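A lone chain, given as structure tokens: the form predicted alone.
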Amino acid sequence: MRRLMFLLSGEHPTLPVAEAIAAIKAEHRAYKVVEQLDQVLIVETKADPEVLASRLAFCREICWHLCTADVAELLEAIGSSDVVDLIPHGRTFAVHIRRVKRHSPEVDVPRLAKEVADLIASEVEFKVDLEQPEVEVLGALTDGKCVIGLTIARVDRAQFAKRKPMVRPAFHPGTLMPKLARCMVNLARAPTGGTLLDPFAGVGGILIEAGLMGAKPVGIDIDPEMLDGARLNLEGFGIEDYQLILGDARSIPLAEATVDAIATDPPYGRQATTAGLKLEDLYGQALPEIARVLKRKGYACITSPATLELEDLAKGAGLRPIERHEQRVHKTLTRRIHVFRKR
């Protein structure tokens, strides 16, 4: 297995790492975490980095990992290892080094990048191209170390701005932002070609991301106007293979164990309506249905307000808690993002 270096976005303290690992699992690949630093994850895996980059939201680049060293010993580590032998000859070439947050403030980043480039230049034949190099050596300064890799895939992060809720064909103020929706699809381990169910579909924010990632989106909502909006949004982004069902998440009109993954954001915020039900009753009645239609050992990613003890409700429904993340929405609401696995 090769070592992949993920340069993460740092938009949340725990979600970027969890998403990267979940995406590997969704591709049915084994993995081993080698090292985890601030905004950098190094993993041994046979997963295809291009496929992972096409899935991820909270990641910037994926590299072949070359070495990790204390900043003061970086040049010696590069010179005394097999790093140079892994760099292809005869290509246009650039060395870029980035500082993560405020790590290693004493380091002159442009100077360090030049020193690394000069060292490699003494061993490797190349032509410098700082704008569009065929080979990029990428370094990240973090936690007192410099992690070096060869860039092999970039996440198209500009795409998410094109799918913000306010620019979609159908808008609803309670819809998740696309990066979080995509992250949830990954946390649910939705496989390419598999089915992803959202039983509280709304206007389809999660379904859009699932469809663009190669899963078949299946959405259920109790409001026909919401489903009309979801249809407009799915087709507006070129997704043709989908299923929308008018129904109630407390009585899902699907057969037992028929969906591969579930990701959903039930109504609980300022802009949401629960049709007069208490939140605990809404979740308590929906969770057994979610477990019923999910395939054995499948994953469900479900949001809730932090005031609701969702894990206790899920255990009674046959869903085992795997991980939990928190995200502050505004001063009166903290969102929890739960991942469960069907027993």
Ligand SMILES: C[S@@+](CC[C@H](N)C(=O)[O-])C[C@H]1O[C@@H](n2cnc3c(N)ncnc32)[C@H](O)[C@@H]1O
Given for the second form:
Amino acid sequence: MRRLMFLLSGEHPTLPVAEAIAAIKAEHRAYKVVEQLDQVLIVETKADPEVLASRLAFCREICWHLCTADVAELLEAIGSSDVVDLIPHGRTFAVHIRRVKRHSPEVDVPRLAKEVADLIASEVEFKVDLEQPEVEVLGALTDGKCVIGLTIARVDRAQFAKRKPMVRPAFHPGTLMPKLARCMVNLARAPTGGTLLDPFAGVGGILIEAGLMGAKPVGIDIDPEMLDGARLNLEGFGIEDYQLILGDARSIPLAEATVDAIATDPPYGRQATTAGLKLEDLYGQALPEIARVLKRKGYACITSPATLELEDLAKGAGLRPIERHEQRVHKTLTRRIHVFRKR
Ligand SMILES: C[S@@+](CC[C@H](N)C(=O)[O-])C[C@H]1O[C@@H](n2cnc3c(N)ncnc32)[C@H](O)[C@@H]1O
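Moving from the form predicted alone to the form predicted in complex with this ligand:
Now the complete complex, all chains and molecules, led by this one.
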């Protein structure tokens, strides 16, 4: 099986790896983690790298993994391995070396790129084209190693700026940033063509990402004005196949086991209102409903303020905790991003 090398973003310590693995699972593909380094993940899988790149938020590019070597032994490792045989002959190519954070400060990056290119050039028939190469060799310097791969797919990172809350047709201060919203849809393992429910939809930050990823967004909110905003936002981004329902997440108006995945960011009683309910009660009453409408073995990605012990509340609801991530929002708010699986 071929190995994929993910060059991940450094925006969060744990979400990028979790998101990449969740996206592979959402595509119903088996995987085995071969190596995990700072901002680089190498996985054996048959998942389609183009599809993964179109799904991910916290990833920069995806390559076929060629080799990993200690930086000092890189040229020797390339020379003595079958790396050059894996590079297509007769094409134009370029070598890019990227330093992750401040790893391997002693390495002169342009010089190493040239040395790698010269070494490959001595074995492979090619022409260097740094502007529009047909084949790109990527080397990532991280944790004292250099990981080498052939770039196959890049994540369109510029798209997220076009969906920032302030530039969407409808705005609400409690809405999520698009990268986190997309990551949550991945963590919920929403399959392409399946349904993704957000029972606290707000103006649809999560629903927009789900719709753009090819899932059918279904949103519920107790406030009709929020749903009007969600409609404007979904249609503003060209999403036509969606469902918005005025309702209460504590008694979801959907039949049992009908949604494939759930991703939601309930109110914390700050920018978004809990309508006078204590947070424990709101979450405590919504969790059994989330479990009820989710298909068996489906995943739910749910945020909460770190002050709330959500795993305890989920115990009796039939939701098994799978993973948990923390994100500092500001001085007085740390958000937890939980993933549960229906038993
Ligand atoms: C934090 S906002 C959701 C933001 C949304 N994820 C986004 O990115 O745009 C929480 C939403 O929950 C809604 N809400 C509060 N109580 C609710 C309830 N019991 N049932 C359904 N929605 C509720 C609020 O009206 C608000 O729109």
